[in-house]
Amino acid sequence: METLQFKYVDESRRYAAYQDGREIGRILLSLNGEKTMVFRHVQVEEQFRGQGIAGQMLAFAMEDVKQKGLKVVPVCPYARKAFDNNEEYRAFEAPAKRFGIFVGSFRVGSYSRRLADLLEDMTPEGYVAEIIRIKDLPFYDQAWDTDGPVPDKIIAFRAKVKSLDGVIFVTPEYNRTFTAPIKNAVDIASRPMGKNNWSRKPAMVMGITPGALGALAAALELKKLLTVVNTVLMGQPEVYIAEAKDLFNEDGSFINEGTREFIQSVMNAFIRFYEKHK
């Protein structure tokens, strides 16, 4: 194998692998605060795998906090498993509450998706929030709770539920109510009955549409369902984003100045409700 070089890229946030001068590899991150990193992806190009790479790039990295007096927050499946049996890594690891994130559209560009996107990077020092997967989830079935066996992917999504210390939903509208991957979602990790991992929980609903309606209904009919599974919902401020196409640059940065500063305030809101709350 080449020999491999690795360099942190400020200007995209990133640790990168280098091989003959490609990137083939990159712990993508961002920033939380003045001192903390969030180790948000860590990637390397498929023919590339197996090679030991994602570890060598993460020692780099690791050594880089080290040497800047920084922490980070692993959240991604491969870094917190690093953390988990690495006793120096974990010596570098800053606590934080955890905000999930579910994301009502899966269409690549998505307003829902590129408001999430920049949800991540709106949480203070000590605070972290992430998008949670839930393409891949099967659509639930009673047999789960029952007489099984259960899927793994479906036991590793009710113990990241469970693990949240609040949740916030971004929803389009889809003939006036919100998306089946939601509802599916809830579901799962509502059940089975007497283990609802969403009970207490802190939650917020966002909608957003490239309509005129700010996905008012859906986000309405949305609030239902999470009432339903306890979570302690958080009423205002309210959050409908109509004419979603004219609000983002097309880096998925936010055209308005003003309006990243309402998201920003509501984001705001939401942690002193948790803080009321938790």
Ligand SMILES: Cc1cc2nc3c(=O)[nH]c(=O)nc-3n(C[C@H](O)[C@H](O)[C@H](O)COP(=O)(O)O)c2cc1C
Contents of the next structure:
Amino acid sequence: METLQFKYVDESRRYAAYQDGREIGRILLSLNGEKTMVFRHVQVEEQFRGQGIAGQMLAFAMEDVKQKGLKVVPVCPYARKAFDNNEEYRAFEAPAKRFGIFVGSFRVGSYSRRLADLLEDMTPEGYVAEIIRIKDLPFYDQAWDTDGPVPDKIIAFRAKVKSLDGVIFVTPEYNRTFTAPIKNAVDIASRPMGKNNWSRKPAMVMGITPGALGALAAALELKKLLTVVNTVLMGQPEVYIAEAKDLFNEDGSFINEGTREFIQSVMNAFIRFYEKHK
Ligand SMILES: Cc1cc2nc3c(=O)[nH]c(=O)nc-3n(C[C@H](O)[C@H](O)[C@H](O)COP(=O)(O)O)c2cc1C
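Can I have the other form now, the form predicted together with the named molecule, not the form predicted on its own?
To see the whole picture, the full complex is given below, headed by that same chain.
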């Protein structure tokens, strides 16, 4: 008889589901302060979906959360929906301001993405940063907003941007400017006319490149665009990271403690900026 088991795996920060000893699902999470877990992804292997395993795994995790006296920020859409439908879970929800991180490269091993991954874990309690997927967005088409219909993906992306408390952009430099997916994402959420979802959002830009100039040109161009769409842009500190290939260990962590401290200080500055301008 097949047996389903659940466990919290401390070393890799996840709840895992096992069928006959084999891991078939997981809740990937990060810790936000000492008492708050951020549920980032709920995953079940494809052949085991549709059997209620994700729901059971979440129920196990919530029982553990309750016993340990913790709180949860449900970031992944599955967990969010489960919390919305379950009053008991909601009693354990930690309030948090939400920052979206927009990354300009989809390259496997992208330096920008590695920096964004680390940024996700750099917010103090009460704030959560989350990478927002822009890879699947179609190119903006003005006809959506004049003749319709607006694609579901676009409606969902605009709603997501609207829901954010602050926005963070991490861009590499392509031909001395920021990358096309970022421009597309900004255009999409700036419309329809009169419903600009970026307006008044505290914003920060980071440039990163393996080159020597730190994606300075890209970051400055992006700042110009973000001003046009009426974000409230943090001017200082500026972040232009050069020589990115020497920055990260194999496991994605920063090689140099000084770099980590600098990026953490920038995140702290952004939170102060947010509190002043929200
Ligand atoms: C089309 C293209 C143009 C580039 N132009 C620049 C540039 O103007 N300045 C720069 O520093 N690097 C430039 N690069 C190098 C990128 O910074 C490098 O590929 C970087 O790793 C891309 O970011 P990622 O690591 O996040 O994918 C360019 C790369 C490509 C593919």
